[in-house]
Amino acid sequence: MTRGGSTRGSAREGSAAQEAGPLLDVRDLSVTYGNGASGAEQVALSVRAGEIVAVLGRNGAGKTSLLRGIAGFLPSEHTRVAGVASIDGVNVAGRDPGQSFRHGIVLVPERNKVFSSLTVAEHLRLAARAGHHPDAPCAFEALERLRTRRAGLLSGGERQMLALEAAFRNEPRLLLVDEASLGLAPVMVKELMSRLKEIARERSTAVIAVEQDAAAALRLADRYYVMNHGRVVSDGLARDVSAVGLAAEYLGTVR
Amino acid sequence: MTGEMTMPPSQVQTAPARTRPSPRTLPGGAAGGAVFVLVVVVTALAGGQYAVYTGTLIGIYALVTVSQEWIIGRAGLVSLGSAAIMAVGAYVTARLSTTSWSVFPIPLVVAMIFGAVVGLLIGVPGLRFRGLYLMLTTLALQFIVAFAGQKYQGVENQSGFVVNPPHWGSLDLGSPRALFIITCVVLGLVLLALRGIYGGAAGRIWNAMRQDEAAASVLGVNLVRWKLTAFIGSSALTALGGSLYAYQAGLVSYGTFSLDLSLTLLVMVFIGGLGTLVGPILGAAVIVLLPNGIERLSGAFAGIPQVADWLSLHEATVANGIYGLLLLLVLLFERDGIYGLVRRLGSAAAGQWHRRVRRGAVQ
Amino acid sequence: MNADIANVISNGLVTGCIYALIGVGFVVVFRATGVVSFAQGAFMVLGALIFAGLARAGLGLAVGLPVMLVVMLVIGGVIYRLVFARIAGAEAFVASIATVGLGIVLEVIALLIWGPEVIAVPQLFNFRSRVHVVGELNFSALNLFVMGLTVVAFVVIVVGLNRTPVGLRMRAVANNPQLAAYSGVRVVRTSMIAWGIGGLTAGLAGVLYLLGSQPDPVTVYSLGLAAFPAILLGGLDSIPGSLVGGILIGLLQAAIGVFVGGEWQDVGAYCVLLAVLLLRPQGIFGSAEIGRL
């Protein structure tokens, strides 16, 4: 496990300034489980503070990889990380979930977002340390009728905004979501990803979106990367490309 | 009568040969094999009485913990109630060894199809889930058979069941050297058994049951019938370590077959190291050597009285707790075991000599 | 009511309140870790050796009791941080093995120290005194003050999970814990928390047996792996089952005890266990999903 040395510390807390260098700067980064299987090889990409990114690929492209060696993998997973990924200058590749939690960095896996056997409510409780109160407004309203609903109960839509919701009362500088779209119907998908625009901007927080929704990610984002076997094989700014074109390019790319 | 005996053994040489090569579960089988005979071979007929005794209870026990090891590290269960199954092995050959039935190797037989029914009756209730629930049925199983055994053997059989030495018509086979040779032609042929099973067909579904449990599902394995069909087959050969036993012990009482007997095999299995055959049978030798150990230990401190009587005093406690100790230690720090750790250490050296080889050559 | 049934009743919440608090600490472990906890055995007779150790030193239950109860919260957690927080999680089925190996280490370290003899206790009750119910029950004061420790058990075990931040995190670790991971929620200080608890209701339990017998270490032992049937009927990871469980055992090893003899107790509560696994292996009131663990 490389636990490498720190980088150059740049970027302002929390503004959102497009000048300043990066946020999240990954470098390197390759992750390889247990088994031996490879999740991700020597990516690198960075992040500026309120930024929003979006990763695509297809299935198995190492984009879930990528998020979990930012955020950390749990020391029972006996997965090892390799290269940096550094929030502030100082790297949490290879760290433990919790490290990346206290440097700004929240993710929001693909599956089991939510935990199934609390309350609404209980998940605001527990996501009510960074000072916000448990009762305060939701930022997704469709919740406020659900709060004594168990997360367990609820609709893949509605576990979304919870596992949102949450994310963001924990005042992450970097959120990272995995394949928020999946399973959801297009109308949801499109209400979920522009009130998930709406919010980041607000906060300025930064975020990395690994979609394989091509069209829902393009309207998210400000950049995007492409993987694919585990690489990032391409980068540009969203406003450049066509939906289209782009999930061309990655599910063209068939060995 | 020895040289008689020797005769099986050979068999044991020459079959890897025929057997199907599988380098995951016996790497070297043929060399293994050839160790094996030679170890058995001299110890049979050199070994002083110590020896051939010592040896005969690794063999038994190797057979059951390979035996065990077919579940744990095949199907990936784990059972607690291999005692109570060698006791059911040992009570059937212990009844038949004072009837007509006593020719060997009846009593072994019969022994195995107890053990394969008593394996198929706790096994449909505690494979229908994972694991867990194997190791809560079998932890029963253990405590009723120590009842049942309780029960069968009464006032009048208290202190246990007599067992008949095995024989052959007029032959007789009980002599340790004779018990010696038997358990370790038996062992070598169900090694024999389980290589040509884990090369086959049924060893490649049960290595992708235990890499994948949904995968292999999907692809159509029936995983319930795969795990029964492993326990089953492991009771069976459990079941004949324990009629092995009873013929060594000669008198099969409940008591021997205890949770903490089910608690040491498991032990050997997993500090010998699982997905190999070699690995339960080195754990087996470790397990039952240990004892010995300590004594020499208490020996080697004879000149620090207080040291060396407490080591004599707690000999059994303190090598209950090595037991104990090595068990976490394996699980927490070498997964594969004794037979990992001195795989690995001698593909080290091995890097190491020929690292100082290539130098040499450059120089 | 005759006396047979006030003795079965007397004598059953007595042993049944002894298995539930076992197994509400192999439910908290299992709950927080997913590790089948076979050591539950080995942390009864740490606890009744300390506690024994420091009643004979004269300290009475009002302060040996307390001071048991921190030192094994303490044993508990730190025993989860050295062998377990490596494996638990995505191995609980390699963590319950060593379980098994950690039960026979502390048992034996327990022997080393303590000796195998009975565990010498000075007399705490007088068993004399006993208060009258109805008909022919009565309790001893021995018996009522194993029930009230019990409820007093369950009741902050209870409210602590349902109404302190600690008790969330631990249920949010219980049902995901990677995700609680992600969610800043400190897992492994967590995980040690849920075992100290159960260390130390274990501890409870290995005390409250001492005083009303007068076991050794290994009989001690041996009743940590005899309150698994009470554990599996209840449920594996329900808190209410181990309760319930726990009593309903308790009863039927005393009927048992009184109506057929002292022998078929332990058969008895395992041939439940069987059929239990057979016929509904969630227990009374555990989650279906841990039938296919």
Partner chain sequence: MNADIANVISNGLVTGCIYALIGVGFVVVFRATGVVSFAQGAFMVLGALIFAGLARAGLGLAVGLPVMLVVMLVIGGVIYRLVFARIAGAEAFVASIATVGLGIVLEVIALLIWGPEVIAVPQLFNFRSRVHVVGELNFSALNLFVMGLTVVAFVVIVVGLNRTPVGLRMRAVANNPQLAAYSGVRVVRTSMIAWGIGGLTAGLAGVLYLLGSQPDPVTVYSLGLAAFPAILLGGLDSIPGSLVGGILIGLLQAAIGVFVGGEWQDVGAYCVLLAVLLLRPQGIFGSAEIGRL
Contents of the next structure:
Amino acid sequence: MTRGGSTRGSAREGSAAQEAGPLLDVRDLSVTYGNGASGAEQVALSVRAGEIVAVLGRNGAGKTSLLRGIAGFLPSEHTRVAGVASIDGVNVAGRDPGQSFRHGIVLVPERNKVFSSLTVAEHLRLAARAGHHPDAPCAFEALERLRTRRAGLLSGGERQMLALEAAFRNEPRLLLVDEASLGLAPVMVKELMSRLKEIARERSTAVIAVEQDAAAALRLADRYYVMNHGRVVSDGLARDVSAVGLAAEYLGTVR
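Having seen the form predicted together with its partner chain, can you show the form predicted on its own?
Only a single chain is listed, so you will not see partners or other molecules.
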């Protein structure tokens, strides 16, 4: 385990992903909002194709700012992004979401993941890339029987599945997931995370999953980073750390 924001040591060693270099390499990434508030400060992390990395931290630790710094902010948000978020050697830090999307980056946000008035089938049709049929079988099988149901009538777990299904239909190379477990029952969290891991492995999709639920995140991830006050304060292999110990030291609670 390393501390003090350095991520060049044990976090890269023994990764369960491929031996190739990182798909995404983040160095000295900082996010500053229009009112002067700092969201992230000099963050460094990496993720390989097919690898799942968890980013843990309390509310306000800078996790979402990190994801948005990679995925992009709209110009109207008046946010300054500095540093490097390099995907295949192209720095996407500070670009808008459309540009990041063209490099294969897809973000599933914490809230407002789906359109309440649209059916599941309409979501899938909107998400289907050129050359792909919207009626193709769902990776999340539970959605098959729900195709005609409006998203506003889905359970929390079903909405999360739909958001992830739509994201995967965009064929991301890097999937950023913000608080997938938020508000879900433990049995649903386990099912959702298990299937997310299977799909990412099958498709060699790199995943960065932001979570407060340390136990769920460590079951999902190959490696983890912990953020506090906008900085990375710890990182390592998920298999080498206890969720209870990690939560007690950095997060305050564990579910």
